[in-house]
Every structure is written in C-alpha cells, then in structure tokens.
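Only one chain is given next, in structure tokens, and it is the form predicted alone.
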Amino acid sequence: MLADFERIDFDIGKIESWPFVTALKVGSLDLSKISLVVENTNHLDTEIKKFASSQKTSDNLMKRRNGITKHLTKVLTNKFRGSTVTTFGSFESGLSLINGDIDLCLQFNGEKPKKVLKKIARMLNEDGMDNVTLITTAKVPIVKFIDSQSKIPVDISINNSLAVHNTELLRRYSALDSRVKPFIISIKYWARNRGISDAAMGTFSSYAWTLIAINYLQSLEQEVLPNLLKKDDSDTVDIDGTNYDIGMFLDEELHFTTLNKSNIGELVSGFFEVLAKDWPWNNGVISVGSGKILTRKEKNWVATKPYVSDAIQDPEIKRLGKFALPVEDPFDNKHDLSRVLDVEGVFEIRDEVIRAYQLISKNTNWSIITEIKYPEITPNKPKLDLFEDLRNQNDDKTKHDLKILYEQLKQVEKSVLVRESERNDAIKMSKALRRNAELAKEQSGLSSELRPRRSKIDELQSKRDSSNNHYIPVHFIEEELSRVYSILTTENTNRVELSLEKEKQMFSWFFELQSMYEHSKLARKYHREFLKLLEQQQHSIEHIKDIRQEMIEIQSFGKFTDFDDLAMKLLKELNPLKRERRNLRREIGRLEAWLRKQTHFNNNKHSRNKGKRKKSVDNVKVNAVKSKVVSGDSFSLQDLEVLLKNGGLSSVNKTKATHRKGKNKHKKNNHSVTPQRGKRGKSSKNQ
C-alpha cells in the first residue's frame, strides 16, 4: 500500500502539509479498508460522461484559436526567414480542454533555440501578451504566455519535430475506442485543477498525465488498448543526427479487439484505485511505447541518489536523482518525463491520487473531486464574447468610460514622448562621449608615435647627409662607369694601345667609380626612408589637428555608462508605459467597435419600425418629383433634395428608360436605321 519512500523513517513535520500521506504514513489512513461499489462508479460515470460533453470545442472557440494561430503564423515566419509553423499537442490529438493551450512548433535552422526563444518572448511582450514566461531550463525550451484577448494560452517551442509524432500516436489512441477520450481528459482535468500538472512547478506535465493514462489502459488484465508500435525500424526519422523509430501499426494490422466492458466511471475510479494502493513506480516504469509496465529492471531505470526521502529531510538538496517516478517518452526512450520533479512535486501527486480515490469511494461528486487548488495558477476558460460586459450596460456609460481612456491615452502617450525624447538624447549624449573617448584613443596613439618617429627621422637624415659629402648623381656613376668599362674591356679601333700609366689610372677610376656608386645608392635609400618617415609624420599630425578640431569638449557631462544607464533606465519606464498604451488603445477600439455595432442595430431596426406605409409614401413623393423632371416643369429646392437622396438625375434617366422599353416591349431590336448603317466589314460583330 505505501510507496518506496514512504516506508523510509523521517519526520512526520516535514510532510505535513499533505494530510493523506500524512494520514497513511501514521497509520490512520488504511486504503486496504477502502473499496469502490458498482452506485459510485455508476454516478461517476454519468458525471464524467456530462464533464465529458462540456469540454467539446465549439465553432467559436475553433475560429478563435485558429485566428491565433494564423496570426503567430504569420508574425515568426516574416520575424524568421525560411521558418515554419507547426501545431501539435492535444487540441490536434483530439484530447484537449476548452481552456487548454495551443501548442505550436517554429521550425527554424538560423540560430541556436534559446536565442531564438529570448527574441519571441521580448516580440510577445512588445506585442501586449499576457504571463510571458521563457522555459530554457526544459529538455525542448519553450516560451508561453497568454492571449490577451482571448485569454488562451500559447506555448512556442523551437524544432521540436518529435512532438508531431507524439501528437500523431495520441491521436491514433483516442480513436481506437470511445471511451479513451473522455477516460484521458477527465484525468488531465483532474490533474490541472489540483495542480500536479505543470512541469514548470515540479509536477508531471499534462502531456506526462496523458502516457500514465494510456498506459493503464494497456496495463488492464483486459486491456483497452493495444501497444502501437512497431518498433522494427520499418519507419524511422532524423532529428539532429538522432534516429528515432515512428513506426505505428495500421488498424487493418491490429487485430486488435478489446473484451473490457468496463464504463468510463469504472475506468477512472479504477486508475486512482491502482496509483492509491499498488503504486507503480516502486519498481516500475510506465511504459506507452511496450504497452505495459516494466520493470526498473528491464529498463535499466534504477533511481539514483538524492532519492524522495532524502530530499524530504534536507531543505539544502533542489534536485531528485534519476527516474523518480519514471514514465518513457515511447519514441525518445531515453527520455524519462519525471525529469522535472521535485520533492514537493512528488508528495503532492501522492497526496491528490489518495484524495481522489477516498473521495471516489465516498461516492463523492466529480466536480468536488476535480475543484481548483490553485486558482492563480489555474487558466480561465477563453473568453471568446469581447463585448461581454457591455451587453447589459448603458450606452451613456459605455460613452463616458470611453472619453475617460482617451483622456488616459492623452497622458500615457503624453508621458511616452517625453521618456523617448530623453532617451533619444542619452543615447546621442552616450555616442558622442564614446566618439571622444574613441578619438581622444587614437589621438593618443598617435601622438606616441611622434616621437619615435621623430628620432628615427634625424637619425635618417644623418646617415644620408654622413654618406653623402661628395654626392655626384646616380645616373652619372653609371654612364661614366658603362664608359670606363668599354675602353678597358673594348679593342681600340685605331689600334693605339693604352700606356701602362694610362691603364692604371683608368682602373684605378674604374674603382673609385664602384665606391662611388655603393654611396649613392646607400644615400638615395637613407633619402627615400627619410622622405617616407616625413609623409607619415606630416600625415599624423595632421589627423592629429582633425581630431582635435572633430572632439567636443564634454568631459564635465561623466563617461558615456553613465547615459548607457540612463537609457536603459529610460527604457525599463517605457515598456510597461507603452504596454499600457497598447493596452488603452485596444479597449478604445473595443468600446467603438461596440457602439458602432449598437448604432447600426439602431439604424436598421428604425428603418424596420418604420413600416410599409411610410416607405410607399416615400416612394409616391419621389416619383411625383421625378415625373416633374421628366415632363419639364419647375421644382423646389426641397424637390431637388428629395430627388438627390433618392438616385440623382441618373435614376430619372433610368427612369425614362424603363418606360421606353416597356412601351416597346414587342420590338426586341429597336434600332435606328439609316443610309450610313451597313459595311459589314466595320461591323463589331466581324472584326
């Protein structure tokens, strides 16, 4: 009867606040004592059965969430380029709630999923959403929120490809019987209202609810359901370089017949009757994808430190160890949907199953059972009717509250001009410091190379000048050189031989030449660096008198932080101002649109009261004017009134022409015909 960690001493103060596991873990709660009775199941059964029927979407609430649908549609794909919009979860499964969420998956290949989750949540609450809260901590990262209008809440996730086969397996299950449908939503409805259904909070998640649901069934000595899986590789699919096998059979493949007669009232009565007393998870693993429970075991799922009773006892320890209270996710098998719990999410579950069960025994309404715990936690069901609250209140009220929004528009907008003007002007006044710090930088660069750059170019000029005493042209050395060369190397054609002297000298001037020549070019390339190094320093000092002229003198207005700080301080004001202002506009629009819509019900059920005697009058008075018209005598100016509200001149013409074509009704092609009429070769009908 008592759960693994239920049989561990510790103590009893720490759970108090779970009175039924308090109560058994004393002892004076006995569920061996506590049977269910054919009355009971039968009068939960025609609850549930009414629950049931409750809970169907009507075409109001469809065109509604498919308007939001349509409208996140649209708003990621054009945010995200290239990106797709996929809905899944339980309304596509068929297992939703009236005020259950829309799930939607944005495919998406641009960037990292929690960057991209960060950008939608600050979109959506740009947009005027609701409870904007980003999930990142999850195994697929989520963001959700809550229309504002509609009051449905949304839950956006980002490549999660898997979850549109968990929808497509769902969906197959609920069809396969009847009662699957209202036996899983009346658990998920259970679940929500007592708060064990959020994972956010440490508790199973509804799509978790929804597997341990299934899973009963299949687990039933006479099973409701089958197992759907095939579980042959016979369909796989690749999500981020993971293979996973989809593969589902057919119905025609099943073969499957169930013999359990068992009514929807017996079903759910006995799901809380098995959680209560032989709790699964003390050596099981719910298992949707092998159609029954295994074994830790067989599933190599053997919880790990911290356990429950541990974490129970030391307030220092956040986190469970390993498969608590597993479930397998039936295509991802090495997912464990317990995961998310937490210590206080455990003893709640355990502490809603025992309630429900000894409440079922004591034949206790479903509503009882199934009242919220939580109503701040809990969603309102949609608000599809806008004009709700108008209906029974007075025109003249409507009226005044709305020139009370627009006097709040005034100053909220008021308030807005004035937050965005003054951080315009930090963020300019942050610009422009940074600039002069920018440039103040380089100024100071630049004027650390001066003087480096200084030295290097009198030691240049040095060198140049020192190898340079008796500079004599490049250009001559090398002429005098070619010519030096020639006598000495070239047979004279006259056939005078140098002298031995004459010999001399011209080598000996051959080589003075040489050196000569090594000197001018060292001392040309000493001028060319010395002339390179004085462009670079005229250049900087230069830049150096730009820059000077291009900084402000602000160092009195602090750094550029500290208008950093200030516009973002300015921002932090302005969010919630402009959401407000959203939020004034979008009740004004309201209120006109429904002042609008009870002018034009006014309009037309005057014209309707008015009735037929006083149209007829209406029609004798503007035909009388009209046959003035036609006939050509005088009219007033309140017949020319008349005769403008009621057609113009044009329908005087039509009036004429009506008349004609009456009186010549006999004639079907009335046409003029004279001498010119006849080219058939310009006739229309044979061009």
Given for the second form:
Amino acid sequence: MLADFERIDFDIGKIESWPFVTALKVGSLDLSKISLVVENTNHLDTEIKKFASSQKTSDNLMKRRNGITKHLTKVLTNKFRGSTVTTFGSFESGLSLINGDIDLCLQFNGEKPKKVLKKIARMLNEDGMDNVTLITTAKVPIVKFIDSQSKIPVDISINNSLAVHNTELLRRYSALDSRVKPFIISIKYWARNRGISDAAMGTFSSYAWTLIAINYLQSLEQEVLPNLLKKDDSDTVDIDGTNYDIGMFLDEELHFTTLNKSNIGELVSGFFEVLAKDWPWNNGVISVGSGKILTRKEKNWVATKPYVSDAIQDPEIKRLGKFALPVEDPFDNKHDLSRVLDVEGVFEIRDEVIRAYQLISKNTNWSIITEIKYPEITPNKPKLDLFEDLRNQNDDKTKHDLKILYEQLKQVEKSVLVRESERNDAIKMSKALRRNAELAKEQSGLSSELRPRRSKIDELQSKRDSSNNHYIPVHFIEEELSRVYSILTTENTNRVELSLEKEKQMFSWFFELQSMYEHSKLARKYHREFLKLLEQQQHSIEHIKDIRQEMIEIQSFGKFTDFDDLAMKLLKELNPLKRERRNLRREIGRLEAWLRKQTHFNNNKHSRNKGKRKKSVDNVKVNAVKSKVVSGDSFSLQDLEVLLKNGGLSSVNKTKATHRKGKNKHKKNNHSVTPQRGKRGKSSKNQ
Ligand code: UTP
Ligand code: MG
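Rather than the form predicted alone that you just supplied, could I have the structure of the form predicted together with ligand UTP?
To see the whole picture, the full complex is given below, headed by that same chain.
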C-alpha cells in the first residue's frame, strides 16, 4: 500500500510538512483499513456533475478569450512577418476549466525561438500585461502572462507543433465518452487547487495530470477508454528533423464499447483509491500511448539515482534522478513528463493523494476535497464584468475615487515628463562626449604617421643634399649645355676654328654636363618631395595640437559612459512610471465609462419622469472644466459631472491632440498588445 520511497527508513523530521505521508510512516494511518462505500461516493457524483457544468465556457468568456486570441494573432503576425498563430491546449481539446489559460503557438522560422520570445515578452511588458514571465529553460520555451483586464492567463510558445497534435489526441479522448470530460477536469481542478499542477514549481503539469487521468480510464478492469494510437507509422510528421508517429484510429475503426457503468463520482473516487493504495509508479510507467500502465522494465525507464528517498534525506541533493514518477508523452515517447518534478513536489503529490482519498472515504464534500491550498498561486477567475466592484458602490464614492486618480495621473505624468527630458539631455551629452573617443582615435592615427614620415623626410633630405653638394644648379647647367651645344654645332664660317683637341674637350664637357643635368633634376625632385612631406608633417603636428586642446575641453564635462549610465538609470525609472500611467489611464477610463453609463441611465429616467430635458449643454462651462483639467486646477464634483457628460478625460486629451495634429502627426503603433475593446482600450493606448 505504500509508495516505494515510503518504505525506506528516514528521519521523520524531514517530512513533517506532509502530514499524511508522515502518518503513514509512523503508522497512525493505515490505508488497508480505509475503503470506499457507495453511500459515500453517490453525493460526489451529483456534486462533480454540478461542478463540471459550472466550468462550462459562457458566451461572455468565449467572447473575451476569442477577443484576446484574435488581437494577439494580429499583433504577432504583424510583428513577425510570415508567421502564423495556432491555438492549442485544453480550450481546444474541450478539457478547460473556467480559469484555464489560452495556449498559443507562434509558427515562425525567421529567428531563434528564445529571441522571438524575448521580443514578445518586451512587447507585453510595455503594454502593461500582468506577470509577464519568460521560461526559457523548459523543453518548450514559453512566455506566460495575464491579460491585465480580464485576468485570463496566456501562454505563448514557438513552433510547438507536437502540442497541436497531442491536443487533438486529448480532444478525441474527451469526445469518446460523456464521463471523460467531467472526470478529467475534476482531477485537473483538484490538482490545481491543491497546488500540485505546476511544472515550474516541481509538480506535474496540467497536461501530465490529464494523461494520468486518461491512463487511469484505460487501465481499469473494464476500461472506459481504448487506445487511440495506431503506432504503425501510417501517419507521421517531421518536426525539427525528428519523425513522430501521430496516427490515430478513427471512431469507426475502433469497434470499442465500454462495459464500464461507473458514474463520475465512482470514477473519481476510484482514481484516488488506486493512486493512494496502489501507487502506480512503484513499478509502472503511465503510458497513454500504450493504452495501459507499462512496467518500468518494459519501457526501460528504471529510476536512476538520486532516488526520492535519497533526496528527501539529503538537502544537498537538488535534483532527482531520471524517471521518478514516469509519465510518457504519447507522441514523443522518449519524453518523460516527470522530469520536472523535485523531491518536495513528489511528497506534495503523494500527500494530496492520500488526503483526497481519506476525505472521500469520510463522505466529504467536493468543495472541501478541492479547497484552494495556496490562494496566491491559484489562477483567479476571469474578470468578465468590468464594473463588478462599482455596481454596489455609491457613485459619489466612484466620483471621489476618480478625482484622486486624476490627481495621481497628473503627478505621474509630471514625473514622466521630467525624467524624459533629463534622459534626452543625458543622451545628447553622451553623444557629444563620444566625440572625445573619435578625437583620440584620430589623434593616434595622426601620431602613428609622424614617425615614418619623419624618416622619409630625413632620407629625402640626405639624398637631395648629397646631389647638391657635388653638382651645380640646374639653370646653370642648362645655360652651359646650350652654350657648348651651340659652339659644337655652329657652321665653321661663323666661329673661330676649334682645334681637334679643343673640340674633344668640348664634347667631353658636353657629356659631363648632360650627366650633371640628370643628377640635378633628381635633386630638384627630392627637394620638392621633401618640402611636401615637411608641410604635411607640420600640418599633422598642428592638427594634433588642436585635437588635444579640444579633448581637454570636452573632458571637463565628464565621461560619456557616465551619461550613458544616467540615461539607463532614468529609463529604468521611466518604465514603471509609464506602466503606472497606463494603469491609471485604464482605471480612469473604466470609472469614467461606468459613470457615463450611470449618467445616461439617470438622464433617461429623468426625461421619462419630468418630460423634456434641457438638451443644450453650456459650452462655456464645459470648456472651462476641460481647461481646469489641462492646467491641473482643482475642480468640484459638479465639474466632474460636466466632464463625464462630455466625453471624460479622453475628450480632454483629444482636444489637445487635435491642436497638435497639424504639426506633429501621430504615428500608428501597430505593435500595441492591448486589445482595442471599445473607447476605453483606445484611450489607454493614447499615451
Ligand atoms: P497546459 O499546461 O496549459 O495544459 O499545456 P492544458 O491541457 O491546456 O490545461 P489547462 O486547462 O491550461 O490547465 C497546454 C498544452 O501544451 C501541451 C499539451 O498539448 C497541452 O494541452 N504540452 C504541455 C505538452 O505538449 N507538453 C507538456 O509538457 C506540457
Ligand atoms: Mg492550457
């Protein structure tokens, strides 16, 4: 009757947080002495049926969920071009609770899933969604959040195609027998309310509980559910390079009729009895894909160290070994859904199973059995009536609250403005100071050119000088060349006869002059290059001096990194302020909408009772009130009444926006995540 880990001797002090397991260990609770009697489960059947019908999705909830899904689909497919959004999970399989989440899968191959999820998380945060959490360590990374208005939780995963297929499997199971749906949601409800249905907290996921419940119905002596999987590779899908066999029998191929006549109360009681007295994981693996519990040996999933019994004794052991309470994923049958469990989770699950069984045996009501254990982690019911809290509140109190909210909004807007302008200044300063880094780079570039240029100058100088030292200037050589040339080439009649000796000398002198001319030309070239480089060198030195001067001046303002840090600090302060501003605007919009509704209702009542009501509104008064709001002057309840009758705070913003329109057109933000639900949604976007 005991779970394997309960048979090991360990210090009782270590398990005192789990009273039922402790009672089993110390022998004050003996499961063999507990049994179920029909009288005790009959009432449960009625109660669970009632509970199940209370979980039906109302039209209102359906509208809300569809609205959120439609809006998110639009926003996500706009942001990630070429992507598609698919819904899956319990809402699609028909196994949802009214506080169940919306499961969305974004099919997108443009970027890495984690990067995409980070972008989505940022978008959701900016839009003021509640509890935005990125879980990237899970097998399938997801971003979780709660829709701030309806409080409906949403999970978004990327390319989670297999989940779409296993959702279909669950949908098929839930449609096979009318008892399946109430049975499964009862187990899910119990697990959720008792705090043992959260993979992130080391307990089974809701999906794992669904499989455990289905497997129970498959492994009864008279089974309620058959095995739907064909496992013949006739229908496979390739996901990320792995082939999965997703073939399912059609209803007409099944030839299955159950002989089991148990009612839901009996099925639920039986479920807890089996889990309590015949802990399936002592030697079994929950395998919906096989339609039964497989032995650990058959599946080759024998538990590995550290075992549950080791981990509970030794606080140093943080992770359990593999296959602690194995649950096979039907399509991905290498995946054990119990790998998320931690040792406390296992004890918590076991303790709750025994508790539920004991309570059922004692004829306890379903509401007590499923009493919420940890209110702080149990999802709230969706908030479908936006005015619930205002209905029983005096309107004067609502008006008073609204006035306080206007005041708070004014303060927050002021703080936002101040920080925004400080941040812009810091960014400007940082940009200006970054010039120093550019200057330093330029300076080092120039300095690195100085030395090689200096060597080149020296080299040219010495070449030029060596030529100049031995040869006469070019112009002289040119003149001499021309003179000698003319002596040598003029007709005999016009010149003095040259002796042969003299002519030889002249020729030799002429050739020497030619050679001198070549050298002198070279020296002139060296000299020009020398001058050019010298000029460059001087120019660079001057430039370096200027740069140094500018750097010294800029440095006196501080480092650009200081201003970057300041800008970052201000941004960090701005984000929560903007969130607060968004929430205040939303709340103001909600209260205004309620009061407008009330005013409209009262006016109609008046017009019925007192005949024709004065229709024209005193425009002067309206404008005066609006200008009070803009200027931040205090105003009376009567003023508030006038404002509400004439469009509320959003109408003031609109007036301001129209003034600006010509100069500064509003850019449409396509990535806003808030669903545009009527005027209120629109006004909240108008930040
Ligand atoms: P959920 O945990 O949201 O379960 O996972 P659920 O079935 O929708 O139940 P509730 O009503 O929200 O509590 C959503 C879907 O993700 C897939 C399953 O298809 C599941 O229905 N999933 C979940 C997996 O494939 N593997 C897991 O480990 C968890
Ligand atoms: Mg779900």
